[in-house]
Structures are given as C-alpha cells and as structure tokens.
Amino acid sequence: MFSSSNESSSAPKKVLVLGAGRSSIYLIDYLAKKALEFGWQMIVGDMALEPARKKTEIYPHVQAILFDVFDQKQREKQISQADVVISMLPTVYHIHVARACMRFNKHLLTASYVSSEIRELNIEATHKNLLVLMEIGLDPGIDHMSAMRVINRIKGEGGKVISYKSYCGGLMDRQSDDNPWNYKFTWNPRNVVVAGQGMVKYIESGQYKYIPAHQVFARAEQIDVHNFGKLEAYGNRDSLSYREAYGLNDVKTMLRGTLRPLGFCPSWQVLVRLGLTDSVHRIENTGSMTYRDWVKTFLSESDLPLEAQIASYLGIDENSEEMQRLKWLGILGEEQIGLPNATPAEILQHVLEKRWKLSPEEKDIIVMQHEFEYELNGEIKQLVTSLIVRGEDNFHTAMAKTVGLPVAVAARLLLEGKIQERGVQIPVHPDIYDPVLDELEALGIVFEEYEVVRQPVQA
C-alpha cells in the first residue's frame, strides 16, 4: 500500500520534478502521459521558469513552476503536498531536498550518486516507511541494474563470477563528428573538466591497484566495444566500493571506467600536464588575459615560440595529434579570458563550452558495456553485454533518454505501490531492476550479448 501522504488514498497521487535541465525532456514526457493516464497530478519546478516551461507546454495538465530550493518555505510547501519528489537539481542541493522530503513523508528519488549526508538518512527514511533512491539515472543506474541481473543469473545458474569490468561514455554520433577531439558536451560540462581529478583504485587478478590522479589518462586502455568499435577508457576513482552491493565481495578483478574516442585520452592529458585542469587555485588577472598570455603562466620564461615550448616541455611532437588539438581550443591565440580571476578548470570549461557545443541537428550516442568472466560447470566463460543508444537532436539526447527514463520509470513504479524496498537505496534489488529494465526494453533501451567458452578449469 502506498502510504507516505498525509492525504486520503482518495486523492489523486501527486509527482514533483525538481530540475528542467537538459536531461529531464524524457523524464517529463513519460511522467506527463502517466499522469493523464492514471489522473495524477504534477508539477515540474527549476530555478529558472523557461526550461520547465519548454518542456511542459505541450502538456496543459502538468504544471510549470520557478523554483528556489533556497527558499525554505517554498521548497517545504512544495514538497510537503507531494507523494513522490524527483529531484533533478545539482547534485549538492539533493540534501536540502532530502532533509524536507523526511520532514514531510516523502519518497526521493534522483539519478545522483549517493552523497554521505544522504547516507546518513537510512535509518530515519526506514523508520518512516521511505524510499530514498539514489543512483538511478544511466550511471550510476543502468549499469547497477543491468549488471545486477546478469549476476543473479549467473549465480542462479550456479556460477561464480570472477572478473567483472564495466564501461560507459557519452560521445558523438559519428555523423555528427566535426571536430579534432570526436567530442561534445552532453551532460554537464564541468563533471567532464574536472574528471580524473582523484586517485583511481581498481582490483585486477587479486591485486590492488591505484593510478594517481596526474596519470589517469595517461594510463587509459583501449577496448573493443560489441557492435561499435574500438574506444579508448579512462578509470573511475573507486571501482570497488560496489562489490558488496553487487555481491562481488571475492571478485579477483573489478575495474569501472569511462569511455572517450580514440585519442582524446593522451590529449586531456596534455591538459592535465599543463596544469589547465585544476580547479583548486584561482589566478589573478584573467580577466584582462588573453588565453595565450593564460597558458605562458604555466610554463618557465623561453626564447622558443609558445607552440615549440609546449612540445619541448611534454616531449611530444609540434605537429603530433595532441599538439594540433591543443590548437584547435584556441587557447593559444590573442582572444581575452573574460572571466575574472577564475580557475584553471573554469577557464577551460568556458573554452569548451563554446567548441564541443552541440548544434541543433547534431546527434550524441551513449555506449555502456559489461564484461563478466565466470567459472561454471568446471568451464571458465565470458560474457560481454553491450547497450548503443543513439539521440534524436540536440534536445531529445541519448543521455538525457538514458538518464531521465529510469528515473521515471522508477517513480511510475513507486507510485503504483510495485516497489517494495525502503530506506536509502540504489537498484540493486530485482524488484527495482527487473521491471525497470523490462519497461527500458520496450522504449527501446536494449542490451545485446554474446557468451564464449574461454577453457577448461585447471584441477
């Protein structure tokens, strides 16, 4: 039964978005048919009215509001006349909106990882009877899911699973493809600039290993994707705090890792190298800077040309793919910063933010891929499972498809009364992951795998 409303059971179920940027169109589309479907009422909120209106006009029962999750007394009132809350915000404003939905009997659910203050609500939302989703979008989401369910297959089968390695990576559909890099923004620039900023730590065949953080793209592998082509992978900061949520306590190898186009993993590194990624320090002066004068400040006093100073101090060629990407940012040339005493990683955001802009009828693609190896029947197998989304412009994109339908699909489910788990979770549990992922198929989301047997178990 369906009981965090203070309201009769009579009353129409209300559904309250939180967030109308540009990985909500799906979210609200499907939430907005569900509503007129089942008579629900709701409402789509964001700091600024324009986007939650945009993308509610066509739909006239649903409702368009400005949204402050600073003001306390709207956020409270909003939130205290819902059943279910998306929140779709920024990651860090999650606990404000959090720490409301537990002060009015809320349900939570957001695509973002799950924060330690989060965390920390479990026991309360468990006590009253909540779920606090967590981790629900593409990935975290997708992959949680989806791998869950070849897991539990495997063991059900009676199987072990020895090795697990899973991919993803937002990039460009290749006809949309018109720059050096083989990239564009689309999901949040700064999440992208400020990437591999932490140690990664990883387990491959029983050992530990750390990659620090000024060699993460360095060290970045090649992998073949099914069905694709061949990618390059840069690995995520902790690939190992899911083994228990996955049931891998004893896996031997477990690596998690991002996807970019051939090439662009030694040339971020360049970036990083140069010191144009920190997002720690402030410089003075940017403002009045031109980006050529910016990247002098990293470099010792030359005779050498810029160009040649910059290849002579990473020991590459001038006119090697790195060097000539590097140029095409523009960030050699006399054009002024215009951002006051701002960061190294803020600099280059509002650099990249105008060249990996996409146009309107360009296409993004999403790729995931899991590779299991297991030992079953004295055999030892691989398993790879695959998953190509493809976007349809620069507004209905693959991520914003894959972020936001799980997210509703969950709150659909919520709001029927079909998921069951309480507390601060992720959807590691089949009676979130099964129908999720069963409706994901029939919009179209859909994995494709293969299996080979590897060699006997040696005695």
Second form
2 protein chains.
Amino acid sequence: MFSSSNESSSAPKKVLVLGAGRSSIYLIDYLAKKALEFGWQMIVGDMALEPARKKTEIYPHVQAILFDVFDQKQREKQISQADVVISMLPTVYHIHVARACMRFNKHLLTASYVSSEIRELNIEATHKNLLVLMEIGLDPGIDHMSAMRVINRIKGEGGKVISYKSYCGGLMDRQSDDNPWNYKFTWNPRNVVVAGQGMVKYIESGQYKYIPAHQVFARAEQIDVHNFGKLEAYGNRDSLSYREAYGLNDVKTMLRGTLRPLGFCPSWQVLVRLGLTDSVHRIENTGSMTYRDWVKTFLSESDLPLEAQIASYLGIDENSEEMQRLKWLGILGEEQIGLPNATPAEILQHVLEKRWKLSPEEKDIIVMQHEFEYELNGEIKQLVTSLIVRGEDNFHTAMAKTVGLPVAVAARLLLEGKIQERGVQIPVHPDIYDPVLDELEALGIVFEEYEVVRQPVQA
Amino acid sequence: MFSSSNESSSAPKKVLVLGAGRSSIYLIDYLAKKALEFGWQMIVGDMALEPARKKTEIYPHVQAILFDVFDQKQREKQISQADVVISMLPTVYHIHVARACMRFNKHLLTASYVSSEIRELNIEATHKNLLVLMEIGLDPGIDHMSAMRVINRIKGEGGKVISYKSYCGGLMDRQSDDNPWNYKFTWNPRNVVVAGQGMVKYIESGQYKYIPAHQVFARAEQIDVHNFGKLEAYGNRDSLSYREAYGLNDVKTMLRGTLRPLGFCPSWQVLVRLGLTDSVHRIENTGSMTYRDWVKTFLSESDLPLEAQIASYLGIDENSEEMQRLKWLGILGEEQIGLPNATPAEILQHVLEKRWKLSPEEKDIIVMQHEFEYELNGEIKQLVTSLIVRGEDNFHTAMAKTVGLPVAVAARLLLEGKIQERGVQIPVHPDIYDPVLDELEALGIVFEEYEVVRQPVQA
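Form predicted on its own done; form predicted in complex with a further copy of the same chain now:
Every chain and every other molecule in the complex is listed next, the one we just looked at coming first.
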C-alpha cells in the first residue's frame, strides 16, 4: 500500500537508485533482475554518467542518468516520479533526498546511520504512511538484523540476554605477504583514517566504561573468530545507544567493535600517539614538505636519526613490528607530500591510499561475529554467530555485496508491499529482518552459529 | 582626546569597572586612588553587590553597583555615561560590553585574548577614534609588553632576534610540604583543568612543530628560572600567531609555555591518559558514583586492585610519584562525587577545588621568564629576563596584582590622554608598553635581566 500521489494499480512501480559508486554494483544487479521479473521501472543516477552507464549497460530496461543532488529541480523531478528511492550517496546528502521524499510522498532506503536531521522526519513520515529505512547495509544493517533475530529468538524461548558483543570488519583476504599491516582499503579510506576520534562508550558487567579517543587503539582486544582465527577489535564510538532499539535495556555487557588484523591496532596507535591522525588542525607548508619532514614536525628537535627518535619517544624497539610497519608506509621517506595546507589525517590518507590499494587480483573479506550470553532455565549459555563473506575481485567486493544487497532486498520487499513498518526505522523488526535475512541466505550471505553450555548459575 | 559624546572639558572623567572578582582588587585600589587624585568619577559593578561593596568601602568617592551584563538597558545606561570601560567579566561577556562601547563611543580595556568577534570591531573602533585594548593583563599582557620592550631594544641596536621562548605560571609559594603536587589553584580552576586540549603549535630551529593534545604534558620540558630554580613548562596552544604582532616573522624559534612545579606534568599526563580531563563527553550516573568507581569506568574490567591496574595499564610503578599524587587527590577513594551527569573535566575540577585550595595564610607566586637569542655584530647572544612576584595572602595574590595592575595603569594613561593608539589593539606598541611597564616597576613588578655572550657565528 503506497501513498505516493502518482500511484495507480495499473502503472508500473518505479525505483530510483541514487549513487552508482563501488557499493552499488550488487544492489543494481539484484534490483535490475527483479525489475525485469516484476515489470518495474528502474533509474540509476550518479554525479557522473559513466559509472551509472557501466553498471547498467547489460540491462536495457534500466535507465542511467546524470543526477546532481544539488540541482533542486532535477532532484524533485526524479524523486516525484519514483515509488521507492534508494540513496547510496555520501551520508551528508541523504537529508536533501529525504526532504524531497517527504514532499512527494516517497519511501526512502539508505545504508547510513540515522542522523538527528533524518530522525526529525519521523512524525512526518509516519503521518504520510512512508518508510524511511536507514542502517540497512552491512554495519549498520546486517549486524542489526542478525543480532535481533537471535535476541528475539532467545526472548521467545524465555531467555534473557545478559551480554552482547558484536564485531565487524572489512579486511583483505590473506593472499600475499608483501604487506606487513595485512590490511588494505576495501571501503571509504577516510572513515578508516579518522576512526577512533571520539570517546568510546560501552557497558561491561553492569559498569559503564569509557575509553578516551587517544587510547582506543591501545585498548584493542584479541578476538577469536569462529572458523577464521584471531583478529583485533577496537571499540566503536557508542555501544550504548542501541540498547533501547534492541530491547536490551537491562543488558550487563554491550560492546560493538571493529575488526582489524593482528598487530594493526598497536601499530595504528603509534600513528595516533605521534599526532598523525588529527583531522582538525591544518599544517602549514605541507605542499613542499617530504613525508619525513612532516613526521619530524611532530617530534622535538633532536640529533638522533628520526627512526631512533620515534622509537625512543614512544618507548618501542627500533626493530619492532610497529616501526617496521611505519617504515613500510613510506612516511619516514623523502617523497614529497604534494598536498598543500593539509590536516595530518588528509596527509595520512593520501599516502595510505597508495600503499593500501587493492590490486585487481586481490580480494576482500567481510567478517562479522556476535557473541551472546544469556540466562535460560537457570543456566548461563553462550551463543556465537559469525559471518564470513569473500569478495570475487577488487570490483565485486564482499563489501559491495554485503552493503548493497540488504538495501536492494528491502527495496524489493517494499515495492512488493511486503513491509508494513512506517516512519524513520532501522531494521530491528521481524517483518523487515526475517524476509531480508532469508533472501540474503539464498544469496550466499549465511551466518554460522554455535552454542556452548558454560556453567550453572550460583543460586 | 576623547570622542565620547558626553565629554566636555569641564565634566569629570568617569571610569566604569565591570567585575569585582578576585582579580580586581589591585585594579580597583589603584584606580580609586588615582580617581581621588585626578577628580575622576569611578563606578564598580558586579553581578553581586557584596564583592563590589567590599572592595570599594574604604573609598567613599567610588560607587559600587549591581551590574547585570544581561540587562541591556542597564548595560547601555552605565556604559553610555562612562569615558573608559574596563571589563574584568568572564571572557564570553566582553563582546556584549564591547558592542555597547562602540555604540556609545567609549574606550574599552580587558585582560583577555582578542576573540574573532572582538577583532571584527577594529574598523569601527578606528573610525570612531576609540581604543579597544585587549590582552593587557599578565599573560596575556605583561608578557607582550616586557618582550616587546626587549625585542625593540635589540632591533634598535641593529640586532636580529632568532629565538624567543617565553614562560609564565601562577604557582603556590613553597611553604608547606603537605601537597605532593606542590601546586594549588591561584586562578581560574577550569582553565587549569582543560589546559592542553588542543594541538600545540610552535617553531623550533626553523621547523614547524606540532604536539597532539594528548601528548602536551608528556612533552613538557625542564626550565631553569633565573634566581628561582627548576620548573616544568608545557607548550601553549599557538606560539606562532604572535610572530606577526611581535614583528618576528623570520624568527627561527618561537615557543610560549606554561610553568608548573617539577613533577606536575608527568603526573597530569596520567590524568590525561586515563581520560579524566575530557571536557566534552558527559558520563551517566556520576551523581551516585564514588570517585573510585568513576576512575574504574576508564579501565577495562579486571580482578586486580584499581591501583595495580592503573600502574600496569600506564606502565608506571605502583609506588611512583605519579601514583602517589593520584592517590593524594582522593580520586581513588570511596567519597561520593555528588555531581550528576558531569564531564570528566567537571568532576576533576570538583575534586581539585577541594584539594588545591589556598588556605588564608598561603601565598601564591607569579613566575615569568623570556629567553631571547639574537644576532648582533656577528655574534649570537642570549638574553634572559625574568619576573617573580609574590602574593601577600590568599586574597592579595600575586595573580590579582599582575593581572589587574596593567589594566588599571593603562586605563589611567588613557583617561589622562597619554595613549594615542586606536582600534582593537594588544600592548605591543611603545606608547603603551613603555609608560605601563615604568609604572609597574614603580609598583614593584620588576624584571631582572642577564645576558651571556655564547659563541661566534660560523662564517
């Protein structure tokens, strides 16, 4: 049941996909096939026509258009003619799309976090019988859905969740030994560089816990991922805010973290301690500096060689893995930076994009693991569910698949009239997560699960 | 030559002092005596009538009033009737006073840093022949004036300043051994607690240097203050911005720092590393927490006693001076915090205000030192000037004297028509700093100076 003004039972449904970047390939593919099957119209718009054309050229029934989110007339025209809008645009643009969706009575789906601006549209969306479905990607997205399915199952059995830890990371598949970080960018590089710049909040054994930004990577923990091996996890900014959405207000432990290869976090902490991840302060003269000179600006003047000075300053061995990873990045070398008046984070991203670029034959991998403890019939039980998805190549990535497919599946369900939730939502309701997770399983995105009976509760 | 509208050669001059807090005692005293001598009218206004009355009761010719900066009518009435306005109000209120001064053509003096809002008044002030004299306290204030007198003298002799380091601190006079920090608050506690929360910028040997906020206290250096002894100094936020105002655009080294007792900075760094100085994030439930529980929220769950856990986490000895100072603060004890929903910095300030409170018999001390290197006739010379001012008691503090008297002296000179600078200014011009420093010397605020010939310049 759509409320859109131009809807009629005879007119074909129309889906508008905004953004044809790397994360849209599986999404477009899935929806294009469904559009053919159900006779829907489909338009894919992007700031550049080429990526939209490239991703749709094998589907003659899909129209690729140049779409400029800043062009209000075009924005409103395209949105007013659609039934369901998907925004895969950068997060900051969603609100402009969302406001147009409200104006023309259209449903909206995105894989991004609910911003306060988007949240404010809840009353209007509900009143207009519209769904603004946010956080329906991987993380956030699959994490919510897969966790909620387990949480509601435990509750349904009469159990009570007392601990919930959830980890997710986009990594490179282990194929080559040439990269001592065992890491390359498989997603937005900026998000990786500015990670951990706020205080981390979580709850552990009933105690609130706070980690100051500059200690987040120092406090990383080792996690054993089922059927995969050991990884490191650092805490996400706010693990407390989902307690209410998940119905876990009494949970004793709740922590959401990001996974990295072993050794990554202590090495990244070296960059943090040096000040190289700062995204606020602009550094003068970086245009004509070498990376080595730039790193020197974060140390006092010294007669020691830079390498020895860093090791001494940070109290690490000059031949430690951390120092070797630092050297491998090239930031102790004489290469020119070539970015004028940049922040440290911009410079770091600039050099990392060269070093951490997936080559065409390299594959990425998505790892997600939930760890539940719950009480059932007087026993404490532990349940672990984990997801491992491998990419096909550096274009058909596991990241694109796991971010894009949940959005596409939810859009398909919405176009079919199979989702009744309205207002600004995240996918924590069974009428969304059940059919989406079922379809994702059919598409090869499958969680494994194991449970261990641990110990009797002390009376 | 005043441009104020109600000025006539016969009417008595009128000075309005806003703010009768701790820092105003010497200022009011000095101006009250001058007002009597020159036949000026003087009004002292404060949000509370009592402090204004108390500081003016021995001067029947001075009027104490209740002054509410938020009461526009009163604000404009009082300011419109004055010739010179002094604002010793909290920094954020200066702009409201300054705008009224512009509107009614009045001069303004404050001891605070020039904000961007105040800077924007420069054209209007210049056009209206008004002086807005900012940064005419101790630091900023006496530091600018005493440095500029030396810098201009060196230039006048044909020399070139190549290095300028300046340090200032408000400390407690060493009288008792009961405080392992050798420190108590002699000034705004909040400024002490949130110090070092931005990146520090300076220049050393021609190289820009940046210290990330979380390393500022770790990078403190030991300074030997002439006729005083050793202190620690941590870098102030931006040492670069005064290069232009000081006429030192080619200086190779420029650093401004804050002085603390030996051992203070590494101990404060422990608080920083724990996350206890964060002034942004509010902590839930702090109203019912003990200090010990609060500190625990910044550490992971552990079976170790808290003291051992902190020592292990930070890599310091459990019996180290840092740990002893931490324990002395009482933040590892079971006392209730009693501040609901507070930031770590607010909680830390709350406990420090109890521990670091000057008792009536205790005295404060102001220490300032400038270190210059300059080239003259082919020689590199070093010049050190230093200032030590001791307080009389915990009311007649060295801080109140050195902050208030420069403002008062400059206001007196302005009322006498002896300062010709106009616009938004800081005291770097000889027609301000020369007469102010001369008068401060007569009032006992005297710099000592010594010079050492070091080494010939290598040709």
